[in-house]
Every structure is written in C-alpha cells, then in structure tokens.
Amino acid sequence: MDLFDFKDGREGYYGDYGGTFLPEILHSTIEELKRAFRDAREDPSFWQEFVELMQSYSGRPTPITHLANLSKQLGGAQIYVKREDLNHTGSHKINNVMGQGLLVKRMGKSRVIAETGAGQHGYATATMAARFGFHSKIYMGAVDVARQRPNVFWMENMGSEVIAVRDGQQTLKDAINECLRDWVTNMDDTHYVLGTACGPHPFPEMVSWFQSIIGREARDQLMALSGRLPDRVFACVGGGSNAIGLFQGFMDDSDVELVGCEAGGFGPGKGNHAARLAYKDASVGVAQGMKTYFLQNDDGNMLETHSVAAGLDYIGVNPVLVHLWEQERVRFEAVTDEQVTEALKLTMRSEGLIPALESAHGFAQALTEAASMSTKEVVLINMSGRGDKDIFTIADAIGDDHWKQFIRAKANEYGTE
C-alpha cells in the first residue's frame, strides 16, 4: 500500500483528511518546501545520504530486544521491542529532524524553529542545529518547560533559545501556534522543523517518510530474530510520527494488526484525556494547517487535554492514521495514566528498561493483550523514547515525596501550578 501515491490528483490528502490550510502569505514558502522535498524523494542519493548520516551520527540501525522475562512472566505472546530509545538524543525524533536538516541545507536556509511537548523533538532539533550550524529557536508550553527540565537544559546548552509559551493551555498545541506565527514573519531564512506527522502538506508525508526507517529496519530484524512477522504491532500515538514510522514496515501484511495507543489520561470525559479516536470524542475540523480529527466543542474551539505524558496531549491526530483508522487498517485504544504507571514499573523491574511515558502507553496495551495470546504468537512494541526525561513526573506518579517537592518548586518558578 503506497500511502503517498496521490493518483486522484488531491495531493496531500489521505481520503478526506490532510490538505494545506495556511495563510496566503505562507504559500510561496510551502511551495518551496514541496519542491525541495519532491526533488529529495526522487533522488536515490538523498535517502542514502540520510541513512549514512543516521548510521554514523545517531547509531542506526537500532536493535530489537526480546523481552524474555516479561514474555515468560505473562505466559502469553513473545514480546519484542524496537529500541528507538537508543538513538542519539534518546528517541525516534532524531530521524525526522536530521532528514529535515538535510532539506534545510538543500534550500540554503540558515535558521530553524520547532515546537516541542515532551522536549524530545526540541532536544533533537537543537542537536541538529548545532551539527549543521543553524540558528535555532524552540517553542515549548510553559507547563511542559516545568515538567521536562532535563530536555530544556540540553536544548539551551546546545545553543538553542527556548521560549516558554504562556498562551492557552501552555502545552503542545500552543507551541505549534507560536511556531506558525514566527514562520510567517521570518519566511526567507527560516524553516519550521515540524516534529510530528501532522500540519499542512507536505509535513505528514515528509515526516512519515523519514520515520519509515523504523519500520524498514524492524521488519527485517524481527524476521531474523523470530523467523516470522508479528501478529500485532503497538505504538503510542500523539501526533503519530513513531506509529506511522513503524507501521509502514507492515502496511501490506494484512495478517499483522496495527494498534495505536492514545492517551486515556484520567479516563473518558471532556478535558480528561487526549484519546481522539479511541474514545470517539473528537470531530472533524481544520486547524494548524490540516483537516483531521480534533478534540473540539461544537463551535470548533479546541478543548483542554490531559496526559501524564507531555508528548501525547495533542488535540489532533495524523491525517494518514485517521484515514487508515476509517479503513479499519489501524485499531486505536486508550490507555489511562494509571495503566501507564503500572506498565512502566513492571517493565523497569522485569527487564531493566525505562520507556518514556509516551512509549509506555504502547507497552501498557501490548502487555495487556499479550497475556491472553498464545505463546506461539509475537507482538512488537515501538519504544519510541527512553524515560530519562520523565524522571520528575515518574517519581511523582509512583509517590516519591522528595521529587514531588522539587516538581512543585519548578511549577511555581514557571507559574504553571
């Protein structure tokens, strides 16, 4: 299945979703990006340059790890994990960022901007900017600045300016809005390094393409390790870049079930979660450059969201995944904060792995389902990032009083408590 073969002439649309909804002033800038991306996709040497860069700079290919202890403990399916946490900067975000960095060089621009929620994309962008010699500015909701201090520290020390956004809910959607405002006023020398497979075309296609390196590797690796394809593949879904990256390796295998794991937060109810599709609380709308499903009221105003994971509390979802969901090719499940915490503790104690809170949503759903599957079956989880960045939030969630006091002090410092 070629997700990006726009034979019907509706370039940038996946079924009814996607498109390019931007102010007229950005038209020439987005057209420039489309041309640069098309040229890169059609140039085999570009993908080779990208792969070689990721091998020499980020440590790809990342391995697959068999969770033998948990597989035995649960008594069900054999559990394997794609280790995107072992990338430089600790997550899958570096794949997309380094790819876009190569495009920025092609376009001859000197400045990059980015939004970030959990901080992993901002950290990766700051790394890329330092590597390529670009000026960089990172927009981050003030709430996320407070709860993701380790990543803010690294961004600043790599030379990026971090802007704490205090509008709205002070989280990811507000950071995206600020990036778009910046882009409008600095088009000539600036590229917006959008961090997930959302936004106006060509970003969903472009980010998905760079992230497809995950699925390409995973398919071959799992066949070598287990001698077969997985029965089910699990990935967390905020914007959806790590999920669509892994899923592309198995898109044409109808016997492989693809499962997207959204932030169930406190459970059903407006403002309690960010499960756009699993809880069916979202509706179709147009915002932030694209047509997709958003958590919004009847007037089209965006609702507040909640997740223990800063990278999953986004109001919208990748239009490619929405199209696949409507075709019943991808199943969506909601995972609550409580389930995430329990899965994280179990994984740490049984396997010595510390998934990021975002990734732990995939772990929680996969472990639940694996327990009731046959021992001959196989599941694959995308560990999209490691949990170092979440130390304060994890400590708070599991009841460490020392870190709770530290978190409150930081929240007061940034005026977000």
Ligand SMILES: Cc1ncc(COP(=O)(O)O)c(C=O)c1O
The other form holds:
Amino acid sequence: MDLFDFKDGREGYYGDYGGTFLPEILHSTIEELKRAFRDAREDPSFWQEFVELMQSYSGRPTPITHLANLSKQLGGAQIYVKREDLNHTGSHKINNVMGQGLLVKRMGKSRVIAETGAGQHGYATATMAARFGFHSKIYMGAVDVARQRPNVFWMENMGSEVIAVRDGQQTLKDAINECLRDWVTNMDDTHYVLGTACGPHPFPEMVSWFQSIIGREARDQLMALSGRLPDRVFACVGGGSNAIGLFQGFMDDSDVELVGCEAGGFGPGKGNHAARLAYKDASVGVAQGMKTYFLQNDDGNMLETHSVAAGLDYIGVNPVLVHLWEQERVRFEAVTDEQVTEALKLTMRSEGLIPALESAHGFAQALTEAASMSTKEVVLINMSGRGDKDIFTIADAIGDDHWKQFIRAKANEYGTE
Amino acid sequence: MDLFDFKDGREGYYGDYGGTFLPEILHSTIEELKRAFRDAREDPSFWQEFVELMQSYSGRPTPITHLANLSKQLGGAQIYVKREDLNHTGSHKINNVMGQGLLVKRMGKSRVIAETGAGQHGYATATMAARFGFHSKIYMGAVDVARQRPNVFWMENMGSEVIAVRDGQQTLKDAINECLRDWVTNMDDTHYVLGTACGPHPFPEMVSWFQSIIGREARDQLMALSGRLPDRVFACVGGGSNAIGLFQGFMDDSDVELVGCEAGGFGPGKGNHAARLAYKDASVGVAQGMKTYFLQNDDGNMLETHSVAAGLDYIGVNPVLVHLWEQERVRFEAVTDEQVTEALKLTMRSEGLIPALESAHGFAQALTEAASMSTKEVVLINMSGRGDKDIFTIADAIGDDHWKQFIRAKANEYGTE
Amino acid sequence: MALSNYISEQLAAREGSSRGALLMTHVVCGYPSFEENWQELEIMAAAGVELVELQFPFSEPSADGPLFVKANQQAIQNGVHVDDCFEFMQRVTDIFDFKVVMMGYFNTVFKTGPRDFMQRLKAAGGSAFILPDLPVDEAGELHELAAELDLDPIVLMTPTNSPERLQKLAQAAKGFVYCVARKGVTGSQTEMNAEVADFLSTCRKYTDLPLAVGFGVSQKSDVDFIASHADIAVIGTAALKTWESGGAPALTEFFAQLAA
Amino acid sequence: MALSNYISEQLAAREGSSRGALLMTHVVCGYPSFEENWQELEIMAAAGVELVELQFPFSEPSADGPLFVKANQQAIQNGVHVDDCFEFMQRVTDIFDFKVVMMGYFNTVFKTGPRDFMQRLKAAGGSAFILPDLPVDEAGELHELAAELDLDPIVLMTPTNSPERLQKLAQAAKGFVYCVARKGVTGSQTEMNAEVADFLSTCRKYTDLPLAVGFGVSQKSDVDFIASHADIAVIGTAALKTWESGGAPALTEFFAQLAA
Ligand SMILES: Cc1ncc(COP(=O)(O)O)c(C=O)c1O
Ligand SMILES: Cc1ncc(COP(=O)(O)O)c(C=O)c1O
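Form predicted alone done, so how does the form predicted together with the named molecule look?
Shown next: the complete complex, the earlier chain at its head.
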C-alpha cells in the first residue's frame, strides 16, 4: 500500500484528510518545497546521504531491545522495543530534522524556524542548525518554555534564538501559528522545519518519509531477532510522526495490528485530554494548514488540551493516521496520565529503560495488552524518546521530595535576582 | 603489545604500578573474581554475548562523527569523534557495567554495589541492576549527591538505594572506601562493580577489557571513514577507563600518538586540580587497592582535588596508563576549567554536540592541537559522555541567568517543606 | 446590486474628490465589545467608508499580526460565537450603507457547514467573504455555493505569485481582488514604493476587477498612492490601534485626516 | 625481648587469674588529642593491658568502621603528622610497660619510605606493626626489612581464608596472629559463638603463635570466650566509644568490669 500515491487532483490528501490550507503568499514557497522534496525523493542518492548522515551523526540504526523481564513478569506476549531514545538528542525527532536540513541545503536557504512543544523538536532543530550552519529561531509556547527549561537551555547554547510565544494557550499550536507568521514574512531565505507529520502538504508526507527510517529498520531487525512479524505494534501519537514512521514498516503486513496511543490525560471530557480519535471529543476541521480531526468547539475554535506529556497535547492529528483509522488499519487508544506514570515506573525498575513521558503512553497500552496475549505472540513498542529530558516533569508526576529539596537548595544558592 | 601478559609473579602489575592491596578478608573474593574473569576472557562466547548485549541494549557500535565545521574553522587537522555519548545512559560507563553484570550472573551473585562520582557510573550500574534483576546499592559522596541530583533521581527510580557518604571529602574516593567496607561485609552475595580502570587487580584489567570495545570499533570505523589511522587520539582521564578503552585500539600502531587529558581545574598547585601526571603535584602511593600516582601530601594522606567535571576529580589514576606514560607511549596534558568551558561552547555551536564536561577536556586539548596540524592529519576524540546530564553544572559554569530564574520559580512552586 | 457594480459606482462618485480611493475598514466582532464595534462603525460610516470587513474571531489567526491576534483571542474569551457575529452583521447591514464583507478563517465556515454558513451570511446582508487560509485550489465547492447565493469570494494576490498563479487567482476572483502589498502578516507599516506600484500593475494585467490594497495602510499618503495605482485602500490595524489609544475622538480625527 | 616471648610470659602470669586473656587496646594518635590519648593510656596501663595499638591516621581508612573513620579524619584535620605519631610513641614506650604495636595503612609506610619507617618505628620503641591493607603477597620486602630490625609484622587470619591461604599467612606471621572474628569492618558487635570458636581452632592448626581476636570485642564475656579459645582480646571501638561518652571515669569502669 503506497500511502503517498495520490489520486489525480487529490495531491496531499489521505481520504478526506490533509490538503494545503495556507495564505496565498506562501503558495510559491510551498510549491518550491514540493518540488525540492519530489526531486529528493526521486533521487536515490538523497536517501543514501540521509541514511549515512543518520548513521554517522545520530547513531542509526537504533537497536531493538527485548524486554525479557517484563515479558516474563506479565506472562504474556514477548515485548520488544525500538530504541529511538538512543538517537542523538534523545528522540526520533532528529530523523525528520536532519532530513529537512539536507533539503534546506538543497534549496539553498540559510535560515530555519521551528515550533516546539515538549522541546524535543526544537532541541533537534537547534542541533541540526548548528551542524548545518543555519541561522535558527525556535518558537515555543511560554507555558512550554516554563515547563521544559532544560531543552530551552540547550537550544540557546547551540546558538538558536528561542522565542516564548504568549498568544493563545501559549503552547504548541500557538508556536505553530507564530512560525507561520515568521514564514510568510521571511520565506525567501527561510525554511519552516515542521516537527511532526501535520500541517500543510507536503509536510505530512515529507515528515512521514523521513521517519519511515524507523519502520524500515524495525521490520528487518525484529524478523532477525524474533524470527517473526509482530502481532501488534504500539506508538504514541502526538502529531503522529513517530507512529507513522514505525507503522510504515508494517503497512503491507495486514496481520500486524497497528495501535496509536493518544494522551488520555485525566480521562474523557473536553479539555481533559488530547485524544483526537480514541475519545469522542474531536471533530473534523481545517486549521494549521490541514484538514483533520481537531479538539474544537462548535464554532471551530480550539479547545484547551491536557497531558502529562508536553509532546502529546496537540489539538490536531496526522491526516494520514486519520485515514488509516477510518480504514480500520490503525486502532486508536487513549492512555491516562496515571497509567503512564505507572508504566514508566515499572519500565524503569524492571528493564533499566526510561521512556519519555510521550513514549510511556505506548508502553502503558502495550504492557496492558501484552499481559493477556499468548507467550508466543510478539508486540513492538516505539520508544520515541528518552525520559531524562523530562526530569522536572517526571519528578513532579512522581512527587519526589528529594528532588524538591534539591531545587530549593539550588534556588537558595542562586539567591535573589 | 599485550598489556595484560603479566610477568611471572607480577600478575596485576604494569611496570611498577597496579597490584592488589586489600584487606585479607577479601582475598578469596578477589581470587574468585580473578578466576571468573579469566574463564570469561578465555571463553569466546562470553565476549560474543557481551557484544550482542551492547548492541541490542545500548546501541553499539557507536558511530564516529567527522567534525567538518570545526576542522574547517580551525584550519588544521581533520577532527573525528567517537560517540560514546550515544550509549544507553549517555556514557561509556555502561560498557564496563554491562560486562561486569554478565560476570556477576556467571558468578551467581545477586547483589551489586558501586561507587559513583559524577553519577554516570552509578546511573549505569542502577540500570544494569534493574535489567539483570540484581539488588543494588550505590555509594556517592554527599558533595556529589548535591551537585549531581538528576543522576541520583534516576538511580533511585530504577530501584537502587543511593547512600550519601559523609566521610572524608565526601566525594568519589570516599565512596570507594565505603564500597570496600560494604564488600568486606557482604562479599558472599555481593559483587563490587568498580567504575573505572583503577582499584585492585583484576579491576584495571577487567574494566580495560570491557572498555576495549571502544577502541576495537573505533580503529576500523576511522579507517573506513578517513582511510587512515589517526595521528593523535585524545581522551579525558578521570580514573582512566574511557582513555584506556579507546587507546587499546591503537596500541600496536606506534605512529599514533595517544594523549590523556586530565582535569587542570584552576591550574597547577596542590588542591587546585586533579592532574596526576600532567602537573607535578602527585607522587606514587598505595591506596584504594592499588599502587599508582596519587595527589597526596608527604604523610601519604590524600589532597583535596578540584575540577569542573565531577567525573575527573579523582585522586589516583589507572596504573596501566601510568606505565604507558613512563614508557612514553601516552602523553599527558592538563586542561583547565576555563579551557573546558570554552571548548564546550564552541562544540555546541559549531557541531550541535554537547560533550559531557569530562569529555570536553579531550575536546579542548584536541581542538588546540588540531589548529596547528596539517589539514591532511587526523585526530580522534573520545566523546565519553553527553553533557545534558550536567545541566546544573554547565548552567553554573556558564552562569546562565534564565536557568537561575527558572530554578527560583520552580522552588517557589514547590513551596517550603 | 453586485459588489463590483457597487464599487464601480462608488469609484465614479469619488472621481476628482480629495480621496481618490475607496476605503475598506475592519473590525473584529466583539472586540473590545460589540458596543464599541458599533461606535467604531458609526465613525467609519460618518467618514464615508465604502466597505467594512467584519472579522469572525478564530482561535488560530495565523495570518494576523499581534494586535488582531490579541483581538481574536479576547473576543473568544468574551464569549463571542458565530451566532453573535451573524446577529451583529444583521444589525449592521440593517442600519449602515457600506457593504459588509465577512472576514475570517476557513475553519469557522467549515465547522458551521459551508452551505449553512453561506446562507446565513447572505441572510445577514453580507456581500462577500475573505478567508486568507483557503487557497483557491481548495475553494471550488465553496465558491460554487457562493455563486448560487451571489456572494463574492474575495481572492488575494500577493507579490510572490507567479504569472500562472495570478491567472488562476484572477479566474476565481469576484467582487474585487485583495492585493497584499507585502510579505508578512497584518499590522506593520508598508512602504508604498515603486515595488508596490509594479506589483499592482502586474495584478491589473490579470484582472479587470477593482483592486484593494491592504497590509499596513495607515496614512493619507498611502491612500493617495493607492488611489493612483488601485481602487480600494484597506485600513486594518491602524484604525484599531487608534481606537485603543484614543477612543472615538481619535478615530474620528484619524478618518478625517485620511479623507482630507 | 621478642614479642612472642613477652606474650608467653604474660600469659603464664595470668594463669588462674580472673582475666584469662591478654588485652590489646587501641588509640588513634591525636584523636581526640594527644593529651586525651595519654589519659586513656594511663587508664589502660592501670588496668594492666599488655599491648596497645597506636593507629597512625590515614585519609582513606577503608578497613575501619564509622567511629575510627571519624577519628582518622579528625586527627588529620587536627594536624597530626607521621612525625607526631613517632614522637608520641617514643614518649609512650619511655613511660609505660605495655608493648606498642603500630597500626595503620600501608601508604603511610610506603610514602615515608619503608626502610625509614621501620627504623623510626624501632627507634620509637615499637614492637610490631599491623597494616590491614597490605596482603602478605605484597609484603615480602617490608617483612625482610622488619626482620632485620626485629620488628614483628602482624598477620591477619580471617574466616574466609582457605587452608592454603592460612598456611601462607602462618608462614609470614610473627609475634602473634590477629584473627578477624567476622566479616566487615571494625566497630560493630561480634557474637562470640561456636562459629568463632571453630574458626579459632582452625587458625590454631596453622600456627603456634599466640592468637589475638579482634572486631567487636566489648564485654567481659567476650574476653572470657577468647580466654578459652585464644590468647589476646583486642579492644578497639568499645573503648573509644566509652571514652567519648563518659571520659576517664567511664573508661576506668569499663576496664575494671572487663578484668573483673
Ligand atoms: C519523545 C517524543 N515522542 C513523541 C512525540 C510526539 O510527536 P509525534 O506524534 O510527532 O511523534 C514527541 C513530541 O514532542 C516527543 O518528544
Ligand atoms: C562522561 C564521563 N567521561 C569520563 C569519565 C572519567 O572516567 P574514566 O577516566 O574512567 O573514563 C566519567 C566519570 O564519571 C564520565 O562520567
């Protein structure tokens, strides 16, 4: 199944979803990007260059780890984990970012901008910009700046300017708006490095393509390790890039069940979560460049969202995944904050792995399901990132007192301003 | 040159250095360990198992990255970096720890203890213990606990008990003493996972052996990438494990100059630094199980040490490296805190890499030397770890005001006890 | 009367007057409040503006600059809904002579239901609509619905468009064409120079519809410039800024100066 | 007089008395101060202890428990140097009748220079030395130097040693053998039970030297136990703890009770 073999006149559409909804001023910029991407995609040496860059700079291929302890403890399916956390900068975001970096070079642009929520994508973009020698500006909701300061610190130290966006809910979606505003002003020398498989075409396709490196590797690796295809594959879904990246490896394997895990936050109910498909609180809309499911009210204005994971609380979702969901090719589940924290603790203690809070959504769902599967079955989880970037959030989620004492002591040491 | 082909009656000695200086009560424990290690070393399937574990769990082989930007900017030698930072848990420490974990399993023990300074080794040990299902206790100087709280947080969350050691200078050496005290009490079920190539024989040999995986990979990789052997190889030296690990790959290549980079701290002068060989403030002594160079006074009591890098401020040094230094096979240089901070900033901005403060010692020395070498020459740096674990220390070293504000705000949010 | 006819008539009427271009002004529905909107509109009407955009607030106004972003947000926080905007539009078209153009983002239309939205727009007395995030390539269906109801989709032309693109835009355009004077979002100053003049004469090559010029029009000299190269000067942020800083007297003075 | 002869004599002298074992006590030089050391020694001498260990403070006392660790550290902080320890030893051996055994870590000897250190030890009136971190395998040279000077290297036997190892230890031992009653470091209580008795009789199989028993000896019953299985009871931490909590009166009382 080639997801990107568009019907005539439906370029950029996956079923009813996708498209390019942008101000006219960006039309030529998007056309230029589409051309550059198309050229790159058709040039085998480009993918080759991409893979080599990811090998030498980011440590790809990332391995697959068998969770022998948890598989045994739960007494069900054999659990395997794709280790995107081992990438340089600590998450799968770098795959997309380095790919776009190569494309920027090809287009001859010298400046990049990016939105970031959790900070992982901004961190990755700042890294890419430093490595490629681009100027860079990262837009980040002021609320996210406050909760993800460590990532901001590194972005700044890699030479990026980080702008705290104070509009709207001051989170990811507002940072995207701000990027669009920058882009319509500076498109001549600037590329907008979108961080997930959302936004206007060709971004969902392009980001999916770069992230497909995950699934390509994973299928071969898992076959080699376990001798068979997985029965179920789990990935968390924020914008949907790590999920589509892994799922692509198994698109043609119709017996492999693909499961997207959304942020269930406090549970169902508008404003409590960021589950666009697993709960019933979202509906189709057009915003931020694309047509897809959004958490919005009857006027089409976006709702507040909530998740313990800053990288999952996005209002919209990858249109490719929506299509696959409607086709019943991908199942969607929501995982609550509480389930996430429990799964995280269990994984740390049993396997010595620290999934990012985002990734822990996939773990939580997979562990629950694995327990009632047979020991011959195999599940695969995408560990999209490592959790040590989340120390403040995790410490808060766990309510760690030593940590609080440490922070108080540090603050004392720094004194007042 | 086989460093570990000991002369009769001189087992565990490298020239005049090394040996086994331990309380009699540990004699049989050390003998048991020597036997187990000897057996493992002679069993090719053990190394095979080790390599496979490191591949599937830690992402080995770690790549080599060419620093094209810095090479060009400095106008000298081509600079390559071995990326131990991409290991699971973020440093080379995991190599040694997983290897010892396999050995513990072989010996049938169920509990591990470890000292830690920077926290990286403790973090790696806690991870290993979680993965192997061992009980674990990590001893850490109280001063280090205070400055490396993030690592402590993760150790505890992976199920290790972390003990803040309040004796002596409350740093690494005191944690080692405390481990020895635990070991003389609990040797029946307990293995002491020493974190660097120091301590009584067989630790220097054993740790070197596990860490040799770095050099074995690096030599082949660099040949493939640059088509030639490096002219100079740089590694930071705390206890000396990452350095000996990398250097072993080039031991027989007599044209390859090996450079160990020590913590110059504030510069020469007793108490100002932790340079055992590059400065003239150390002398030969016997402590913590081995005979080697120590920073000590005329009574044989140990001096205070200082370094911006918590992982480098150890009083003693790998006896293998001392021997190689006396043989003029390894050159030793000291790098001051200030040089380290500058090199770190430069590397972040120019290449998007964040070396650990420890590793940044190697970078600083290499960048300085590379600048005056020819563009055809090649230097290799060991990036023993990633710096994002050091955010508090780096923010302090750089004096970042946003960070301080953030910590003050967090402390306010946490309120008083 | 068709919008373009209305514009032609008004343009003819202005022939030889001190203000050679028509004026299109802008309010964000419910910001600061519907009462203040009404006061602004009274001043605009008194100043003789020919067209007014009523912006339906949207939570993601990505083509707007800071002032309008804040206005959109605040209006939503004030509890302004689509229903309120249509009600307000009805009252406005009942009373005032200027033509009303709905302005907003496509999701507001999409979520209401395009047919429903168009019918309500018609019913409320609107003449046209501007949806800056709906490119013509995606607009086919909506434009058909609009045509059925004789509502004009206002198309934007921009300095970055290729000749082929301008042709395509011209084909879709009705009523008038909105020429975006420069890159960027609403709100900051545009220097009305030879580059803008060139751009406008390029637009003119592709369409016979009246040309409106927007983004950063704020002073008499801008309006004069537009009078000699196009037809309609769009006054957006400048008016809101004036209202916010000086209220009714300042806004009255602002329009007096523009039309002087 | 050779140390082992001295011990035989003293043992013979105790035959039939209420305290059947000799006593070896311990002070850390300069902790809390040399003055207090002196007061402690006077009390020990009055109680008739036969042997005293003078510990030379070391910065890395890894075989010691918490109380002695603190003592070592504090002594160094008080400015106690190797020179001071020898000077003190000289004064002690000049005045008191008990025999003095130097106790410490090997680095103190190594750094001073082994020959130099042994000569100074001899000169200061010391009889023997205990270096818990110097295994016999590494001690050859030092033991030769000691033999030249008639100083006895005190060797430790432990419950984890194999028969081969005990044999080797016995070969190196002089003066007496220090039997470590249990695993662990100095300072905590040892239960004097059949296991310890077995261990001591094993040690006895390998050596004819007197046996000292240390690590956690703290009460009269321990001393009695040792009297029936070995020769010398080593009183370490218990005495220091008593001194710290109750000073001279308490320590006097402590020894009275031990010897009762
Ligand atoms: C580690 C990690 N995983 C997952 C996500 C969610 O993004 P996506 O759904 O695009 O993979 C994020 C976003 O920041 C992330 O940081
Ligand atoms: C990242 C890193 N590099 C280097 C070192 C120094 O140790 P060694 O000299 O044994 O490699 C440490 C010690 O903690 C470390 O954490």
